[in-house]
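Just the one chain here, the form predicted on its own, laid out as structure tokens.
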Amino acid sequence: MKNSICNKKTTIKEILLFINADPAGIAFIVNDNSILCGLITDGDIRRLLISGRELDSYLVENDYSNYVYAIEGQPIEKLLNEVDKKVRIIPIISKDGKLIDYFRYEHKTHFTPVAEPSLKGNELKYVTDALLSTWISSKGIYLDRFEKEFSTFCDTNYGVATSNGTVSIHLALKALEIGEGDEVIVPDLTFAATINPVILSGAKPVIVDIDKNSWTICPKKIKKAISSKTKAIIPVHVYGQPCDMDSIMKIANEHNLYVIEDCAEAHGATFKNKKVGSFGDISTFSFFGNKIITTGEGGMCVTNSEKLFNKMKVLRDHGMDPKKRYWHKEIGFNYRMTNLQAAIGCAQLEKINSILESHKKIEDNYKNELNDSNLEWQYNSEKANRVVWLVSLLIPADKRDLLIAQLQTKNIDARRFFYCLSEMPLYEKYALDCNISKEISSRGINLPTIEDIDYKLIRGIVEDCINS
């Protein structure tokens, strides 16, 4: 900041090189007491000589001396009061008058993203507690009580907290003991993490349709892909829906099968009043920044066997005994959360319901600003009570990727459905017939889903684009 003071008694030539120097392009003018008489910048010296001033001409005081300060130990409120269109620059200056640093606000176009944490509750006083326990890795009460409340909001009766949502998957296969030489049953519309888990553990998928209402897994198409090497079934609840778990679980009773729910996007929907994750051997969460409740990274698998649980623990920490520290009794993972992290989804899942309801309540606002026929919203099941993750409806296919464009340009995030797994190369050989599935995906869109939205900015940009 040195090199941004000078004297008043200084040419306009002079002053451009002080200018020059500061990277915000700014000179403080003070006097041969080192008193603040005020500030120029860059503007303002290029108005002086479009009005005729001579570069060795000296400033004169009512060149610089309209300007706002700020007192050392005045709030940050008042600075930012003080800012307005005109005024980015404040000097803050000592009770004697002299110059000790300045505040500077940078405007920035608002962005809308599509999704963002809810942090508003005890994250920071968990989080704080977690790291003055000095316990920040994969042990701490935060880890227990995460587990345990967090299997209770799911209608189960262990929880076994995770790195991430796609091992929780691994997990589950794992300890399910499914690998080569089987076949997991998996939708087409979903994300590539419930897939890669089952070819990671040397299993083979079978990729099947999904049902054109509920865009979850199709019953139908399950029974049809189902041989003598199939293990077990993924249905995912996708984008807050319930799949149809009546015919899965009576599906997978006839003949046999592990049913792994997936429920990544759909943290407390429910099925006939019973929550998801509650029907599977095991069901796995995400709690990835953009899901429902977060803990930044992280996952879990909950169940309602002891024995499975008890197995999940000891793959999850590397194989190792528990009643016997580094005696491994089989080959495992590092999966672990940290009590950091189950710090966060404590305070998350305190206000899981509260954020439910605004999502809800976002979806509802959507709804009364788009009142459109070529819209087509996410139904709603008479057995299922579905929950908002990310505002979801479909619209014309030519018009899907021109909407988000538009969107974009004012600085809105909008995401385009899943690709389906059976369009990329990489699974294409794993899929049977999934004509419904592309269909959905081709015109899927999830519009931003927070607090801080401007319904009617949206709604002019989708009508401009439907009707174009």
Ligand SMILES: Cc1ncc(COP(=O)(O)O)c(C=O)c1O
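What you see is a predicted model; the values in this text were computed from it and never measured. Positions refer to the first chain, counted from 1. Think of the rigid core as the biggest set of C-alphas that the two forms share within 1.5 Å after superposition. Compared with the form predicted in complex with the ligand:
- After superposing the rigid core, the Cα of Tyr419 is displaced by less than 2 Å between the two forms.
- The Cα position of Ile15 differs by 2 Å or more between the two forms after fitting on the rigid core.
- Relative to the superposed core, Asn157 undergoes a Cα shift smaller than 2 Å between the two forms.
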Second form
Amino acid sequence: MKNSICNKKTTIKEILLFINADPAGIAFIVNDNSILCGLITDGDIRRLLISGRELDSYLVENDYSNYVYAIEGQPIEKLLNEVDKKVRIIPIISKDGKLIDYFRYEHKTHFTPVAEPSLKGNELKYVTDALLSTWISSKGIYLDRFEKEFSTFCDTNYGVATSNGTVSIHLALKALEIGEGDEVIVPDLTFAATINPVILSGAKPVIVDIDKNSWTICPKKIKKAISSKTKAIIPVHVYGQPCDMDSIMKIANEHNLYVIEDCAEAHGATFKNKKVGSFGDISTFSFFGNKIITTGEGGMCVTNSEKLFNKMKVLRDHGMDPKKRYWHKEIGFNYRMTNLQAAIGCAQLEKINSILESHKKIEDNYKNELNDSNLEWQYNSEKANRVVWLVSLLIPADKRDLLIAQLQTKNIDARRFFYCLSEMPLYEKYALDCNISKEISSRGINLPTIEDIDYKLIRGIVEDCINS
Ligand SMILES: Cc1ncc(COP(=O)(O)O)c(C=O)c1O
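Can I get the form predicted in complex with the ligand as well, since the one above is the form predicted on its own?
Whole complex next, starting from this chain.
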């Protein structure tokens, strides 16, 4: 602190050099008798220079005398009360006015993300084990275990772990030999990862509207979209909500269509007590860091068909003949997951039920706290047991972006719902009439779904925003 004490007869330039040499960026000004007269920060000097003061002019009393100080022995609470946006440094003086110490308030900005992986189980143990085993690429005991355990969790027979959820959809399309000349029906309200692999496979996507209650693909609209070229439907269990799988499977059976369930956001959800992922020919999952369980990046295709399982394994691994190394019969990909990622996945899977319970509890807490008729919470169907991926709700469209901005000023992240595919020039040519999805997309918001949430703070911001 000695280095921060400066005599009042000092020029601006001298004080600048002085502050520059001091990491605290501050100078305490004292008189010849070492009595504190004030303090000046690098920000104060900047403002003096901007106002036209010369570098070799002397400091005047006004430059440093506007400050808050404390007398030795004052309780810390009193100091904290003095702290605000402008006052961050409080000198502490003795009873005779000499500087003894100072108090600096370090404001740690607490960021509240929308999602946060929970990694406090066996993740480190299993990853370390995989690392020490040297099986760090795409073979190893954790991979086999993760594929088996996750497919069992989905009530399916087989799992093919992949590098992410997007390539899982591509792998599924390729395994079903969907491509040029085929049409694939997708919902309008989803992440672009649902439609991009369809286009990349050479097929034509057909975008249809959603159901206004569930926000998932509307079966009636699927029916209307079917043509002689339709090969598959990709229902997306968006925001943890299962699609109407009864109607979708009925339509698929009637028209001989494949079903690829996109379950990236719905691990563990059920429709009529049957797990999502167990209805379709192939179902895909994502284990991205913000998903219900994560492997960092990662995905999986699950299926009940041994034939599709074997085909996906070959396509995942460069199309190489499993019986004849380096012999390729078809064009494949490297869509493999690593044993290290699978090690995290195994640890995550051990906790999946408690993660789902905790997300549900978080949603309940929000519901108790944000009890406002302007808010429309996600729909609970009698037929389905949705899961809470990210707490999702609708608010008036004219308030949604404002609310996100206001939450951001308090370092709280919130997400707008996905833009509709049909709204984006890139995809609009594939879309049939989609009005409901546009309305839902314009009103939807995802709130932080993590352990440590200041519900009261969020309530205040939501109330202010809605009533403004
Ligand atoms: C509905 C949906 N499908 C597919 C994906 C793609 O998953 P990934 O990010 O693992 O590629 C995501 C998530 O990002 C998603 O939300």
